[in-house]
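Just the one chain here, the form predicted on its own, laid out as structure tokens.
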Amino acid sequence: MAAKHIFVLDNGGFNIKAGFANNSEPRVMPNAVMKAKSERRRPFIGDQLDECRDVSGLYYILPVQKGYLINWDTQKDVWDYLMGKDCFNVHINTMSLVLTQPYLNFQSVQEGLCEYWFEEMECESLLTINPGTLSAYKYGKENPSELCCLVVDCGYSFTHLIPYVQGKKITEFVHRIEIGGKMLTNHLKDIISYRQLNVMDETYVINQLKEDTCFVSTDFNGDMAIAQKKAKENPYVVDYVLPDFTTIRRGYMRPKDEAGSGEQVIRMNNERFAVPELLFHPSDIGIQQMGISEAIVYVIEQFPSEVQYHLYKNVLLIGGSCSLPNFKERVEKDVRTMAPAECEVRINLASNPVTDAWRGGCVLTKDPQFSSQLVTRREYEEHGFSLCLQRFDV
């Protein structure tokens, strides 16, 4: 099957990653319809946001809430824009589609997806699959001698840990932690609004601030002690210049001793590493669950000892929150202290954690068995959703 006739769509909760299977890079855009105070009449779909003059007080209408697709009308608007002439101009009725959907997705949502793509869009053939499965497949192709893989998908709404043994997902040991990038951004909004400036409506700007200034601490107590020192002895204090959307389109970090010229700034200190710490200690904000490092060890310990050895040295990190500096080093340090001494611990960070599942989808389309995983429109018309349920491992 020619790669130019296959469209790969990684439908994330925050970003959509999409492109033809023969593209080198996906197009990444927000999976949302947004409304701005400056242009009340016009909704912005996906990357149309780049055309918005002033994104302060941006209002998001998200199709995906708490990890699952619930707002179908908004999702269809985003997909229509994506497939339309302003974006990819895809004739989906002559193409195969590889579509990601959440782990352990509700059957009713799965049925709705199949119904939409086959009946409304008249898609030629479809494969729905988990993003972790695509990343694990790509990892297996890059490391053919490895038998197992534990994918840690640190996404927008949740963090999932998904073990794969000889390419097969072990569904009963999939583990979910109720913290993702959205929780970190919201927590940072709370802290800044309490300490400095009311930013509760500025989700877009604070998300950029998080991406630009936050990092994961490898020694939390030590860093906290340093952050309590006076400004001259404290390397963590930075001023973040907020965008004004006339001369500054995106905020930026400014060294604390550099004089400004009247810009509005937020001073960041221990928030820079205390907010990402929630991924490792959710109990800090009352979520009674184990953090990522503990959960990795917990999931691996469900397996026989001979499988544990292989899983410990094949932990793969994907998802936007894994892009935070020092994330891999912190996970490696924590897991090493908890893992059995005789096991080699190897944490692998995807080259681009955000787009790794999309790239895995492109690699999968080259597999000789790929066409047998698809459900064609003719098969769907004959057998209905039950065939999709049987063939798709979600």
Contents of the next structure:
Amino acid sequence: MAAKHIFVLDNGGFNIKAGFANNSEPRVMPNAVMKAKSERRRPFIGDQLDECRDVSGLYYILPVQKGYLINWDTQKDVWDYLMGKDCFNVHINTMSLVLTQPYLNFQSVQEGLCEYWFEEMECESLLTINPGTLSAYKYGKENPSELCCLVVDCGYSFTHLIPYVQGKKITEFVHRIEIGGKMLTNHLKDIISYRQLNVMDETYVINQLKEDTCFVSTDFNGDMAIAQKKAKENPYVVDYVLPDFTTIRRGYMRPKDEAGSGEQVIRMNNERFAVPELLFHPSDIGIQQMGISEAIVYVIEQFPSEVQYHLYKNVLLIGGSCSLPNFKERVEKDVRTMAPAECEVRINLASNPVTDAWRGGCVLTKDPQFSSQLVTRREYEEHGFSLCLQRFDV
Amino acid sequence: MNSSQRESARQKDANSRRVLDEAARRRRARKALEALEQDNFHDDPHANLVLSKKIPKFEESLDGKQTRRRKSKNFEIFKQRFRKSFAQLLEEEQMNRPEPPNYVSAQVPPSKFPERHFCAVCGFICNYTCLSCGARYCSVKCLGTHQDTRCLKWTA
Ligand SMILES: [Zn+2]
Ligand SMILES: [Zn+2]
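Go ahead and give the structure of the form predicted in complex with its partner chain, now that the form predicted on its own is out.
Everything in the complex follows now, all chains and molecules, and the chain you saw is the first one.
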């Protein structure tokens, strides 16, 4: 099967990562329809947002809720745009589609996906699969001597831990933490609005603020003590200059001692690391769940000790929230403390955590067994959804 | 105001201060968490545009040509069948997949580490609890801010 006839679509709750299997990079765009106050003539679909010059008060319509596809109307708008002439111009009826869906996806949504792509879009053949499985497959190809892999997928809607033993997903030990990038951004909005300036309507801007200023602490109590010092001796205090969308297109960090000229700023201090800390201590905001490091150890401990040894040295971090500075170092430090002393702990951060699953999808299409994983339209017409349920492992 | 007046005013203030019971505190905490799942905190800025005739609807481009494929009738039927809220999906899933592994069984258990507490006002580690609502605070200054702003201002 020629790679130009295979389309890989990693359908995230925040971003879509999509492209033909022979592309070297995917196109990454918001999985959303957005409305701006400044542009009342039309909404923006996906990366049409690049055409919007003033994104203040941007209003989001998201197809995905809590990680699951709920709003089919909006999803179709985004997919139609993605597959259409303005983007990839995909001739879907002669095309194989590799489409991701969330871990333990609801059966009704799975059925909807199959029906949509086979009946509404009439695609040639389809494989739906978890993003972690694509990343684990690629990891296995790059590290052929390794037998196991624990994928930690820290995305927008939530975080999953997915163990793979000899390439096979162990579904009964897949676990979910109800924290992802969305919670972090909304929590940051909340505390800034309370402490400084009402930014409740500025999800887009505050998400950038998070990306530009936040980091994961590797010594939380120590960093808290430093952040309590006066601004002069406190390296964490920074002023973030907010965009005004006339002269300042995007916000940026300004050193605290540099004078401004009347721009609107948000002063960041302990928020910079206390917000990402929720990933490691969800109980800090009252979510009674383990954090990422503790959950890694918990999941690995479900396995016999000889498997544990292999999992500890093959932890793979994917998903956009892993891109926060020091994320990997923190996980490494925590897990090293909690794991048995004789186990080697190796935490691997995907070279691009956002696009890793998409790349994995492209690698998978070269597998000699790839076509046997697909369900063709003819097979679907004959056997219906039950064949998809059998063949797709989600 | 002399000191005894001030004292009595504060006393009166303290006496009249409502105390949230455990159930109300929990309800409030749950609401705060639900708010963290919201996509928007404001209304659709185009919500009232539908009535305006001057502005083209978004199926049409400015020169009046159709740029978007109209949704097919089949899709309308499809949509009706698959239109379900998250709560409905979850309920349905519990019937389809009552045995683990499923959505409910996949959630990680509570942490074994002790809970940490942060000042609701400034975000630093703290030791005190507001008697009225259970929020945490670190100093008299932050308690004052808390009482003047969030303490019992939003009711759950
Ligand atoms: Zn305080
Ligand atoms: Zn209070």
